[in-house]
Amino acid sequence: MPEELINADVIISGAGPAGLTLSLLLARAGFSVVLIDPEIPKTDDKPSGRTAALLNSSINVLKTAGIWEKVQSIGTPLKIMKIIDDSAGLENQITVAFEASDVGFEAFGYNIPNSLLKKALLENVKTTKNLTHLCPQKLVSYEINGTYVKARTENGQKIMASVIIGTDGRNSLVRKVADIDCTIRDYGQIAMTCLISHTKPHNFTSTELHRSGGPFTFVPMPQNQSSVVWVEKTEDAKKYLAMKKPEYERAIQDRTCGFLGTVKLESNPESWPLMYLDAKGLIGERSALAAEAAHVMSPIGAQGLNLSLRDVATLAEVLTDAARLGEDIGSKSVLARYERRRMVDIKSHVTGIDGLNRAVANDKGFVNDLRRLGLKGLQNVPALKNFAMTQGLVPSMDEGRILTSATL
């Protein structure tokens, strides 16, 4: 039987690590929130290869969600970051490093199991007042009837609500409703991951080798351990992840060219497909879009969970300066100024990360060429290479109160 309907500031369809933490936001800035979660509790804390690697302006939005001395203690420092062209073989790489020092920083920012990282979020969205947490449900549909938004979920629960936010994906239904276009591209690569250790240590260095067919690329976890993403061509991945176990590790053993000593696979692997969207806008009538449900980019660089909490952190203070200003939190004038912050940080970000995934995965000589003398140029230019840090791994494009201090 249908529950009673639930009146709320805020709908937000979609609880990933981007949607949990925008609950966070907003429910302790005061609005009344309800977070629609498809995903069934996991209670599974074995080790995995998925990770995220958070930059500062990441972390200082999870210190405004309440959560980051949660997880500060079981992340590991990235201090440098190795880009490293590996297509002419060992004898002929071309190696960069950027190093936080160089730009001010003792790192760029951590690294952090995925599955802890919502553990904490979870925890923390369980415990706070102004938030409902519908999980398991799943939305199914949602109208705007003049000045709100009424959702519906699958066992029939009604929400209404000033807004709804989706952070529900690349499938996103919050997308489809708003009828929101969006340029779709498979890759025709998957990603693989899985968690490694080592007998070298890694030095807090995050290394990322190019190659054709995509990226492999090792990032430091604690002690003598990474985590690994090896992107490949389809068919070649699906060939490795048809390998028995020593068969997988002595290919992860070749890849990291020595690098990291004698390597030895802790966890299976994981992978999925690859794919570039980008929305055509953010904001329909009462309605936003934000993290994959706007914007689904190849791991390499790893940007993507980063550009979706410079969205949700954008978002939640638009809302809240909108609502001390006693507006319309819905409202399209509110919306727009969402929207305009974020555009020009997403699509520079989307249409950067896909023309080098396309540059990497490509083998045709004069692009090899033309990858390995941009790389060169890194590596003998001092002034574009600190250009390269600040614009890729401090990013200054929509510095707002809590990317730069962490206040909302």
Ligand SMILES: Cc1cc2nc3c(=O)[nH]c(=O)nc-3n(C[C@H](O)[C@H](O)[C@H](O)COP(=O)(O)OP(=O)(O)OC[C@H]3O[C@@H](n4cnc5c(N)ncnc54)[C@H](O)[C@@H]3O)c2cc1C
Given for the second form:
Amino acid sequence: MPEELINADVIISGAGPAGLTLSLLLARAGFSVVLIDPEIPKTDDKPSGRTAALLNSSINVLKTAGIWEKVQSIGTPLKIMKIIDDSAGLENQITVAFEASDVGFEAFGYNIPNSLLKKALLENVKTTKNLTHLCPQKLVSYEINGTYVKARTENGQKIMASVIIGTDGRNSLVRKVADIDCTIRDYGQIAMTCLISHTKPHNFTSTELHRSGGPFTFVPMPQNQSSVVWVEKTEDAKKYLAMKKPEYERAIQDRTCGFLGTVKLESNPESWPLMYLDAKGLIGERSALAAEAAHVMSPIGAQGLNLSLRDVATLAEVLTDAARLGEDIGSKSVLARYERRRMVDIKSHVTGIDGLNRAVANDKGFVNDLRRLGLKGLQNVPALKNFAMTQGLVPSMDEGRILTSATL
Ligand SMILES: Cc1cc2nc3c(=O)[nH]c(=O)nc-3n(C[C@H](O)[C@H](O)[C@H](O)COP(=O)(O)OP(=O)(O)OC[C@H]3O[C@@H](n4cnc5c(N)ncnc54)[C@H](O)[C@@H]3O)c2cc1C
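Next block, the form predicted together with this ligand, ref. the form predicted alone:
Complete assembly follows, chain above in first position.
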């Protein structure tokens, strides 16, 4: 039976990590928020291999959302980030290591299991004032009527608000209704993830091995465990995924190049098809996109959710400032501020990660040579390495107050 109409300030469609975080930021800032998602949240306490390496600016977003204390205990600090070109055999490896202490930090950030991050966010969503979580419910349509948005879920629930935000992922309905064009490409690659234990310590080091086919990355987890992200061309990945456990474990063992000693598979491999998605803009009439509704990247470089949390932090700031000034938070002029502040950061990361993914997956001699030359430059020219470190691991663009000082 359809419920009565709900009135709110903001509707957020999509309760992935980005939408959940945004809902907490906005509700804590005093907005009434309705968050919609069709997926029944999993209650599993055991982490899978799908994790997110979150940089310090993202940690500030989680602090502002009020969940960092809970999340810190399930995260593992990332003190060293290594990139190793492994395309020309063991003896010709090129290694570049970035150390957090070189730029005055104890860690670049934390590696956090996705399922546990979502669980922590959901727990707080349930107990936060001004926040209604409609779940499982799917947004099926919305229309604009002058000064408000009227949205409808599959169950017939109607919601009215000043603005609707799409954090509804790669097939975003909000993006479609708002008529925001986007470029989509299938990478023809699959990322396989799993959890491993190992006999050697990881020393809080995340290691990304660049090999033809795609990158192979292991990221530290508590004790002697690591999460693995292994990217291969789709047809090759399918062969690996069809392997029996001991065979798969051996394949992982080979690819860790002995850095972790003897490895043991601790979770079943999971697979994630990879794509490129780049929305031409972030706003429509009384609507805005954030996170994977606006941009999807390869996991190489571990930038996806970091970029998305910068979106939601900026959006929360822009809407909060507008409300303090008595402005209409769904107006074009307010939403345009959000778009202006985010476009350079988004475009540079989406384009940069796309280029890096193609270069790493490319078997052609000259592209491979160029990539190795680039890494050698980073290895040998400290100023270049420092620049790469500050731009890639400590992003300085669009510094808002949430990203820099965890205040809204
Ligand atoms: C293997 C792998 C490793 C990664 N590692 C990292 C990393 O180390 N660091 C990093 O920063 N990023 C990483 N990423 C990227 C990161 O995981 C994603 O960016 C992030 O999980 C996406 O979150 P999201 O909230 O944007 O989207 P999603 O998690 O896709 O959430 C979208 C939500 O919208 C809901 N939805 C869809 N349609 C509707 C509708 N009509 N109505 C209501 N709700 C709807 C869905 O049910 C879903 O819950 C990685 C990605 C992969 C694939």
